[in-house]
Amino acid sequence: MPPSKREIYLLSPKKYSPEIIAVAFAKTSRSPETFRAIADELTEEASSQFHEKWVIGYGHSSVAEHAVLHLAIENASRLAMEAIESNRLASYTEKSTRYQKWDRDQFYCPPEILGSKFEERFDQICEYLFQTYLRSLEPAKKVVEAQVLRNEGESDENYDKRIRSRYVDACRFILPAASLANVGMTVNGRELESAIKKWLSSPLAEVREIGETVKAAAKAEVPTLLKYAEPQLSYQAMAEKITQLSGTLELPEEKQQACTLVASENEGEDRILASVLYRFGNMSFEQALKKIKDTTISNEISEVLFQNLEKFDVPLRELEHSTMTFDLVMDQGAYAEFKRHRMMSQTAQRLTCSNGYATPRLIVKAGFELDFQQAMGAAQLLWNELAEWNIDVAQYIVPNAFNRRVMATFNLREAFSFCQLRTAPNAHFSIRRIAQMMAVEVKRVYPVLSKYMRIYDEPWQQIELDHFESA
């Protein structure tokens, strides 16, 4: 009998709904049938029932991941948006603060300020904020005007375009985390199930809000498989006595480091030089990583490893075998951009005035450091009072130039990753600073594979030089 003929094809939700096409995947574990045969079988009141029993009852969750759901959020303050894509295993894009500009009223007005003594002074500071940004437009802009020559023929519009970034990276560091902001959201859902019961569980009532309005909108796609998505009383127990025992609002005794590395582990290299060698060869990880340390092969398989790798390639997941954990302190605006690396452990604490701030030498050469001083301390003001009333609110009148701390946790593959996109010359110059000092320490740790990182030649302190008057 002639072997069956091999097919791949798609599962189209032009055709099957999410939950259906979940069912048919499945099922194949049980079913002789094609996937087509399985899912032409299939109505909605059986997948419903079939998720009903094995993903609720007997927790098969695996099989909801087959169930993938296209998001759009829109208008959701930029500290909210810190919620929203803290999964791991979901795709987000974002609406970007370095290429396009704010209107003076973009910002929230969240619910738990309405009707308090700080509503009309939350609006004030916000717009006091959002019209000192758009008054630094300008006077930012000549000075990249001065540095960055027209081509000839180049219409107004193009050259804006062109240049935006680079003065507009420096102004948006006045943008109070209230910002609204738009995501797309691409996740299965099982991940959303989790999404939901962690975002009704936050402190923050817009976050709350958005957990019950994707709720309910995916409820459309995915009935059952978000039924029991609920808040998780235990963690909001948990935060709210953590942050009673920490002392929340002590303030640090002196200036902490932008980059401290905590923790890395002893012989870190040879593990994972060694776990190659358990890879390719036919012994136990115990020999391998002896034969590391008594030969002198480290440096031929290092180069072995990553000799051919083109621009795109990754390397192999033995480098996940090692890790480290950085201590950090990074203005906000970066964070915002650090936090998208989820394959990290990340753990930032509130944003807060506490740690100072960042401000752009661009700001300064530009004549407006006084403007800037000014609209940091009226925000500044704000957050002390709100800080004392309620500490997770208090975060959204935060500017982007307030330093934030953030510990991260992530393996040498992610390391390499994270470095070489980030250092790279187009990269934000406050996220290319950290990742150039992350890149030292990674160097220190594995100093022969490091070797072989893609990094931009960009020491960090000619950065601070460059793009900072104060970090």
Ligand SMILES: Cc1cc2nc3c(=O)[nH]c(=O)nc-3n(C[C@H](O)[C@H](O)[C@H](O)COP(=O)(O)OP(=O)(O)OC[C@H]3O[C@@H](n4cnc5c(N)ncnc54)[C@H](O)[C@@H]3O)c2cc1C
Given for the second form:
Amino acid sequence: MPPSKREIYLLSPKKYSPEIIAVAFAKTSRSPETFRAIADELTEEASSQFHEKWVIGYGHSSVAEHAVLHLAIENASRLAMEAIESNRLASYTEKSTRYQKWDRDQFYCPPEILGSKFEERFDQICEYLFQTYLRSLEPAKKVVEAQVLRNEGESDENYDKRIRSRYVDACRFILPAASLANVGMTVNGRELESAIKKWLSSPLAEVREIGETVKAAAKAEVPTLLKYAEPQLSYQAMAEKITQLSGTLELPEEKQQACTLVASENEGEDRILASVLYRFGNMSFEQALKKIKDTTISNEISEVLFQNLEKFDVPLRELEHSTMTFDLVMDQGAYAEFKRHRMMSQTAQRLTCSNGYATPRLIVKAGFELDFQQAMGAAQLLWNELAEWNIDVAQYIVPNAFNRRVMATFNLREAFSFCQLRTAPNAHFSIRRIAQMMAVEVKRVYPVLSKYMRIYDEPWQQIELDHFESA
Ligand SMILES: Cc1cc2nc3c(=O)[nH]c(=O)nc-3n(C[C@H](O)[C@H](O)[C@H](O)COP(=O)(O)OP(=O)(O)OC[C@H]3O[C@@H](n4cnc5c(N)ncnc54)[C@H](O)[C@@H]3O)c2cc1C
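Mind sharing the form predicted in complex with the ligand? What's above is the form predicted on its own.
Every chain and every other molecule in the complex is listed next, the one we just looked at coming first.
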């Protein structure tokens, strides 16, 4: 018999629905037919029955990963974006606070506040923050214009485009978490089901509404796969209980460092190098570990591992065999970017006004410091009252300048990816500062391997000096 010819082709979403594609792939497990033949035979009804039986009934959930959707979400608050973007196995692109400006009415008033005693003040303070943001743009731009010369014949528009992020980067500190944004999300059926469950269980009405709307919209494409996406009822009771418990634990006041390495593995570097030797050799892991103790061998392996990697090449997966845990404090603007590093395990605390705020140096140079402080003070006053009433809803009023605590655990491969990307000169100065601080610790824990991490030469102390009046 002649050997079967290799075939590679697309099952196009223009021809088949996402649920049919998912079933066509799932059926290859038992059917000798080609994918095309399986897909052509399938009807929406047969696919639905298959999913009911296998994905939902027997828990063969991975089948739903073959149904992919693209969701366009517009005018959700930046606070809701945190919930939307908290799903690791999805992809996102969001309106940038660095390359776009916000108009004065682009903020959200949450349903919990509408009709409450806080409605009027919430609106007033949001308007005040937006007006302050808009008023800050021109003086901050003037400072940048004095630093960056206009090219000959460059139009106003092109010049502004070139320098915009430099001044918007400082002005964005004033915008509250109620600011509206858009996000495009690409996600598979399995991850979307889990996302909807989380959204429907959120303490925020806005996020629950988004969960309902997404469920209804996505059902048009994947009716069966999302049928049973329901809230996880135990979540809210658990969150309330632990919030209460944590409030009863007395703690001395202390100012926390921006970057604290709270856990790392003593022999992490050896374990990574031994796993590389193990991958290409023929020995037990214990034997590989013994060989690595010889520094000539470990240096040689490190060099070979990295010497031919180009800028955007990814190092081997073996770098994942060792992790570190950080306790970090960063302004909310930086956190909004930090949270996008999906490969990390991140635990963020609620956004509050209780950890102080950062003042960008450009704001001071622009003669806008007093306005900035007054805006932060006004937001803080309202937050104090809102937090007593509903600590989750209070988050909406907190401006990007306020500090946020987040714990992050990740492996060395992710450390390379994060530190290289976020110390680059085109990254925002807030996240550059944190990335440089973290890189210092990475270098301490992995002295051999970190020599190959491409870190832009800009110590965090310099970033603080150049960009922060206070952090
Ligand atoms: C200059 C710049 C401008 C940016 N502008 C915007 C913007 O305007 N709007 C916006 O929303 N975001 C913006 N971002 C954020 C960016 O899109 C990423 O979300 C963010 O940097 C996280 O990076 P990551 O996906 O590499 O990290 P992680 O999620 O931690 O992933 C680490 C690595 O794992 C791999 N990986 C992870 N998930 C996948 C996947 N689903 N498929 C394939 N490989 C994967 C990749 O190799 C990735 O580098 C910008 C980033 C930079 C550096």
